[in-house]
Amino acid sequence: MGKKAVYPGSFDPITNGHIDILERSTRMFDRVVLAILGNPAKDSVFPLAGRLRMARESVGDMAGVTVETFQGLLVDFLVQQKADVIIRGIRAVSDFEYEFQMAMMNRRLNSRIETVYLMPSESYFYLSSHLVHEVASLNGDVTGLVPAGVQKILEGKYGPGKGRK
């Protein structure tokens, strides 16, 4: 059967560090999730199944990779999904302390569950959703950022970067 992970997120867009994040975790699990939380509460960008169409695109055929929504806690749908070990992304300091204190409720609501970070690739450091978002509307270039998919979506909905050749 293999070691599950699953990798959380809202994915709003999904990034290239993102995709660096997942297609490490597949070298250690045999197979990941990567999970799109669907919260009402949170105000996304691109709606639940616009993120979904996205990530599934950008994953592709990825051996080991299924991409699945959830809501709800996330120790509940490990469970469903039969896996023990969630993936996190961190890259700053600044990231931790709310990594450490998710992982902390995550272990109380279920202590079979660990917790594992990666940090990204040097070239993704910096890189977040919310950042593509921001430098994508104010008509910015994120190639190299996204997937060329996602890059399309953003140009649809921004107009084309001014970096663009």
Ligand code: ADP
Second form
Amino acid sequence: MGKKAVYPGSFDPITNGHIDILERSTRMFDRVVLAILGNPAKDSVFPLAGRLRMARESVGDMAGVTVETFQGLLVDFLVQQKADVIIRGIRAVSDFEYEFQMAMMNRRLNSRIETVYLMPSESYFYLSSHLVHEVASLNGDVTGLVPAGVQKILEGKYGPGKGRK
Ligand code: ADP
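Output the structure of the form predicted together with the ligand; the preceding block shows the form predicted alone.
Full complex below, order starting with the chain above.
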């Protein structure tokens, strides 16, 4: 069967930072499920169906990777998927406190599940979906920060980027 991990997040939209973490995780696990959170309470810019489509288009051909959506408790989704590892990316120090809380709570909810943190390439260390929206909405160039298909969708939403100087 091999080792299976779940990489959860909002992926609103998927960025090259997410893909960097996903690639690293496929070197450690046989199967990785990129799991997009669809909780209605959390505001997202793109609806769940759009986030799913963009993620599938961007990582659909990576060996061992599948893309799913989930609602409710992450640990319940892992049990359902027969996975026992959560993958999270960690960027600057600012991610640490929230991630530490989440990892401890998930361990309390299910002690058989471990959270593994991976660091992205330094090119993506300051990249977030939120920042991508902010730059794209001001017509800044997001080339190299998101997959080409996502860039097209952002340009459709906000207008074309001005291009790099
Ligand atoms: P964000 O925090 O950008 O809104 P998500 O909720 O989709 O993104 O994040 C899913 C996971 O991916 C989290 O563990 C987050 O820390 C990680 N992640 C997001 N962007 C990056 C990046 N540029 N480098 C490394 N990890 C990242």
